[in-house]
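One chain comes next, on its own, written out as structure tokens in the form predicted alone.
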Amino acid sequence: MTLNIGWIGCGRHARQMLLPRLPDHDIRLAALCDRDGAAMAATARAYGVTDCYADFGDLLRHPGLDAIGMAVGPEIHRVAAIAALERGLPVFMEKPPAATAAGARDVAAAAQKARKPVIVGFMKRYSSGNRIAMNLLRNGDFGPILGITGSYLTAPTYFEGEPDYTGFYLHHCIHYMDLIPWFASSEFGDLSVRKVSPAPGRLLLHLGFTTKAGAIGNIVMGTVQSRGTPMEEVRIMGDHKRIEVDNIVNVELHRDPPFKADNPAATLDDTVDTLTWQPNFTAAANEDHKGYSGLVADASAVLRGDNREMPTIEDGVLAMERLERMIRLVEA
């Protein structure tokens, strides 16, 4: 069954990352909305859309819609999602779900009242390496998680003119406020923050934390690296085991191998030696290792009424509450 979706927001992120994934999952762009007429017209031409609106209220009244999708600003996410839910339409939205945790809770309340799902685009859960890591944690013999470290950096050019770092917090840090507790399968316990800021627009944060399940860890985030280099890595430690995910695609599972130098019969043992995985970028396969395709695949199923384990508005509320807790510590 084709899903007819009304889409709000025709910016670069939507055009490059999200909208190209829709046809693969039998989702039809039935109508578009954006205040940028040129961006909306270009998107309409690309997808053969004839019905375009400058106001999302008009879009919501478009006949025959099955769902609403959006990738706009956090405040519009809040008000447009609530308006869509009041019309009985399920919602897919990019993160963050609102500008504040209170706003996210408003969306969650509206979703509960409408009995319709709201999906939040935490695509880090779907990145190839992160998915493999989570499957190892869930399906293997990894055992209890003892420690987690994560590093997720970006460049200052994103946030020039925003010395309050609002954009950095809401569009960048929010990812790890979802991803790290997801890996840990546990809420943060204690949380502390250290920071250094050599100049306006340049900020480096080190978060130290415990989880309620008993793990310890740290997260490094900041605006002090070039976007031209890999800037993301995760390490999950257990008892004589650890999983490392580098650049969201390279995965290593370390176990407890014996020393080999003094053993003339040494070989490789798939039960204890390190396992590695890297994607094959030379293959003629349209694989989306960032995770947007997997995210949209699950979203299309949920918007049709199926059950899938995926990030919902309730996860968005938790991520926003963690983010605001972090910000309070940063600004203290």
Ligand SMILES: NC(=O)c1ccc[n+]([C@@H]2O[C@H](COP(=O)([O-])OP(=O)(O)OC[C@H]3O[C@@H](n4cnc5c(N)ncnc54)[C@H](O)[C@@H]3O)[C@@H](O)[C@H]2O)c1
The other form holds:
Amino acid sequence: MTLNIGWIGCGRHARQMLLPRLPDHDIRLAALCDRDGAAMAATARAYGVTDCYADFGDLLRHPGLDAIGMAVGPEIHRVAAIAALERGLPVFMEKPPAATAAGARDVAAAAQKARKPVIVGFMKRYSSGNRIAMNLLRNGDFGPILGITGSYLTAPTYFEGEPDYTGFYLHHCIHYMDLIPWFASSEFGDLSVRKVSPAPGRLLLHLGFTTKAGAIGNIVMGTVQSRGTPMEEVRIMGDHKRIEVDNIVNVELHRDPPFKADNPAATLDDTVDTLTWQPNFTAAANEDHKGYSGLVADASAVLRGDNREMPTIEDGVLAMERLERMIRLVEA
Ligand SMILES: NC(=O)c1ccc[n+]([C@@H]2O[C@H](COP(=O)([O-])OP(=O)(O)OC[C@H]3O[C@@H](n4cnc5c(N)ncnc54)[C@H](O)[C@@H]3O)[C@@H](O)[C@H]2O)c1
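For comparison with the form predicted alone, provide the form predicted in complex with the ligand.
Once more the chain from above appears, this time first in line as the rest of the complex follows.
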């Protein structure tokens, strides 16, 4: 059954990463909204959409919509999601779910009242490497997680000379405020922050944390690396087990192999030696390792009323609460 979606926000992210994936899942862009007429007209041409609105309130009144999608920005995510829910429509929204944790809680309350799902676009959970890592943690014999180290960096591009890091926190740090506790399957316990800032707009943070389940870890985030380099790595430590995910696609599972040097018969043993995985970028297959495709696939099912384990507004609330806790420590 075709899902008719009304979409708010025809900016860079929607046009490049999200909208191209909708037709794969029989989602039809039934109506568009953007206050930027040129961006909306270009998107309408690309997808053959004839019903376009500058005001999201008008979009929500468009007849025949099954769901609302949006990639706009924090405050509009909050107000447009609540307005959509009040009309009984399920919502897919990009992160962040709101500008504040209180705002995200308002969206969650509206979702509960409407009994409709709100999906939040934490696509890092769907990146090929991260998904493999999580499946290894859940399905294998990894044992308890002892430690997690994560690194998520970006460039000063958007923050040059700008001492206000609100955008960095809301648009970037929010990802690891979801991803790392998701890997840990546990809430943060203690949290501490160290920072260095060589110039306005340039910030490097080291977060130290414990989890309620008893693990320790740290998260490195900052605006001091080039976007032309790999930006992310995750290390998950167990007892004689270690999962490493570099650049979201290179996965290694280290276990407990014997030394090789003194064994003339040394070989590779698939029960103890390191397992690795990398994608084949030369295959003529339309694979999306960043995770948008998997996210949209699950969103398509949930917006149709099916169940999937996927990031919801409740996860959005938790991520925003962790983020605000972190910001209070950074700014203390
Ligand atoms: N998950 C990811 O990897 C990822 C990557 C990039 C952006 N994002 C998220 O997507 C969202 C959009 O980011 P972007 O880079 O596309 O930004 P953008 O500025 O390119 O696009 C936002 C669009 O929303 C429109 N808009 C703003 N206010 C509006 C309003 N009141 N009514 C109607 N339209 C309005 C703007 O005109 C613009 O076209 C952000 O929340 C961002 O965090 C997520």
